[in-house]
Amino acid sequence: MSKVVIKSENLTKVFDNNTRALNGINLTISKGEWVTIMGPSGSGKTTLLNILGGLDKPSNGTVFVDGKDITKLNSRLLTKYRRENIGFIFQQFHLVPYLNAVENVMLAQYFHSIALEQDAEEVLERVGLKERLTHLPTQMSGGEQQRVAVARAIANEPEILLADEPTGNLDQTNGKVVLDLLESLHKEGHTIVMITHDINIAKRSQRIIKLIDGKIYSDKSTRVKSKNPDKKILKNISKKIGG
């Protein structure tokens, strides 16, 4: 049985205007699993992702990551948790405009207390940006900027990647490049939780969880289970081979 890396229990989030974004979310995600969260606008997708990543706290309920209840952590410990466990990939690239690609990745390493130019260059090469190391964000295409964002997210080798509409601002070609990168990272063992509105993108993951009004409406595997052969066919085969 796979190890559970993320577990939420009765997760609830109510904002100051009494808007109930999450309403009793019970969820488990195994180590190395790729899960997609879908749902209409206002269903609670981003709120859930932010709480799993320690960017927000629930009103009630608990979130366990590797057995630790992160809802009880103070601000300092939440920062440490994010730094050591989580890689964020957003729809908006959130690159520092006056820093080049290497420096943007090194910035993430800096917050992890390790900022080595060679390591930043290596991770950028992993995402296919060997020729863009010294380019500023304005000198790169949207797809290249998102790949810098992916490199920044994985620079500190986090166990969990949280991706909020990672292809939302990209054309189909660049979107495929980023999705291929995520698939490669998943094969390396990263746990991925991704938000998307595109069912074709969601099908690249292992599970699709649909939220409606802050509740889990469905939770289904994307892997097609093989059906048992028809008993009559088996019987006929058995006769032919003398069984």
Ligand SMILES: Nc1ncnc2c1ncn2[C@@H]1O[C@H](COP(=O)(O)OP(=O)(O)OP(=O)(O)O)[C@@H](O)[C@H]1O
Contents of the next structure:
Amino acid sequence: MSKVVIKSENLTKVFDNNTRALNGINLTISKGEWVTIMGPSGSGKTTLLNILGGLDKPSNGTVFVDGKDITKLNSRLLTKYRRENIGFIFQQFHLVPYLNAVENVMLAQYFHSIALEQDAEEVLERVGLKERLTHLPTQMSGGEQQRVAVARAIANEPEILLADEPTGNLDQTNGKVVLDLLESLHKEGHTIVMITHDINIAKRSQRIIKLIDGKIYSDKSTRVKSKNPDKKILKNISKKIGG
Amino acid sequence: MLLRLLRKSLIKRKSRVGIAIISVIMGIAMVSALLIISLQVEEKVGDELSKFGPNLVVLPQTESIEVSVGDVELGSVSEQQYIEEQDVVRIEELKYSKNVRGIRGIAPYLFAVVEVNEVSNVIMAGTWFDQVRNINTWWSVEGEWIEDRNDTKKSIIGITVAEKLNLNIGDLYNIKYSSFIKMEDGNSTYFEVDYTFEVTGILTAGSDDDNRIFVNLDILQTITSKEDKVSMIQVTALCNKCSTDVIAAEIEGKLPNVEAKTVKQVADTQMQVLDKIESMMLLISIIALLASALGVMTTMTTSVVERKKEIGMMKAIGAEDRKVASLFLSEALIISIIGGILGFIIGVFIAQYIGESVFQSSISPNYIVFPMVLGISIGVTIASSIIPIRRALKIEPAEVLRSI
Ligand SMILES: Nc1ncnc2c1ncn2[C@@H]1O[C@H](COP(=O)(O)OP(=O)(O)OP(=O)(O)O)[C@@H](O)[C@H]1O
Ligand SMILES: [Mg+2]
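Okay, that is the form predicted alone; can I get the form predicted together with this ligand now?
After this comes the whole thing, all chains and molecules, with the earlier chain placed first.
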């Protein structure tokens, strides 16, 4: 059993308008895990991710990251927590439109400590954008933009990557490129929590947590099938029979 | 990185930034013009004022002064008939008074009647020529002025005296001064002094001064044994919120044994006009600065609203408030510096225009004004950026990033 990175207990979020977005979430994520959160629209996925990432505070419950309760942090320390522990990847990319690829990555370095152009270029190389260093976001495809965003997220070597529908704005080909990238980051040992609506995308992660109405409906490992070959065979047989 | 970020963001939003800069320029141009003019106002108005001569004359409190009585002995020569020379210094202190805008000149005079070349009685005046020159600007002196207060030989003689006694520049002449001096035992003793002066200048003043001989105050005090005494002091003071009477009253308050008379009221009206022009310009400047502030505030607010997502993203990825604020503050700083420089340049031209139309003379820009207006520009711009910046800092990343 590897080290626990995130542990939430009885996480509840009630918004001002009395919407109960999260309702008692107990969740443990280990170091290096790649977790997908799924669930219908409005089930609380983004709310959960925001709280884990220190962008929002729960109404109740605790979130321990590396053993520290982040729900107790003031906003300055929470900002520090985000800066040092989290890499965010957004569905909308949220690149700064007037900065080129390198500068967008340098921005994250600048907010973290100091911006080093060479390091930023290396990170972009890692995400396969060696040829796009000085391109502005408008001069790049959606996939390329999202890869810049991934580069920005990993520029400061955060422990945890949080991605809210990272492929939501991408076509299949571009989505695959970004997923391959996440997979390699996972293999490098990053802890990744990702939201998606697409089961095929979710299957590439290790574990799928399904939320419904702010509660965990299911929490399954995607490798379960290989452990239980009988079911798979059964399925195939039933297909052949046409039943 | 900050510089790179700023440069790119400023270039990207040229037109907005341009509007902010223009609004700073307008305000700063007005303020620059005002400051340039105010700093030169003393001088300009002083020049105007000097055309009318002194506006205050300070006399000893007793009526009789030696000038009006000639060399006739007075029964009781009291000390009060003279003003102490040190009173000049006290009058000079007036320049710190709130009623006084500045002092152009203070000229003490000691008068004595002397016999020239054993034929004619002439009034001799001892004074400070450097001061006289500032006060009686219309004096036309053929030959040379007396530059050194300690000179004991030179004299400037009025044109009438020169004609009557047939004296020319370079000529030497003798004077004889005779008077009674009060001894310590209370008795008066008669004494005579002979002395030789050289004519170094001939004065045409168009007034009584043409009938006089002018020498240094010091030497005449020595000749007449009236050390540290003066008969009269001429003052050209520029008043604030004018009435010269106020200054006169102030002098009398300071020096109990003198009488200060206002001479010319023409200047008062002039100064009042000037005061009005100045307060009007001050008002315009304040309004212009407020307009600038509003312009900057609007631009900055628009900028914050437009860049809400960008700011939200920055905060989400861990940008400290300090760094987000410095982004906008630096932007404000750049706007204020560019606006300040251009505003100053335009202000110089406005000052020039006003100078020509009001004073009929050109105004040379005083470069002290530049750092002053740059400071004002930076101050106003930064101050008006504070509200928009606070707004930027209040942005909740979770909220702005959620909405698509
Ligand atoms: N700031 C807010 N104020 C009030 N209600 C909110 C706020 N944010 C989210 N909600 C509500 O909380 C619930 C959960 O929202 P959340 O964004 O977490 O859902 P989601 O699972 O991410 O949905 P989607 O798949 O559409 O992104 C929704 O009913 C939403 O309307
Ligand atoms: Mg969502």
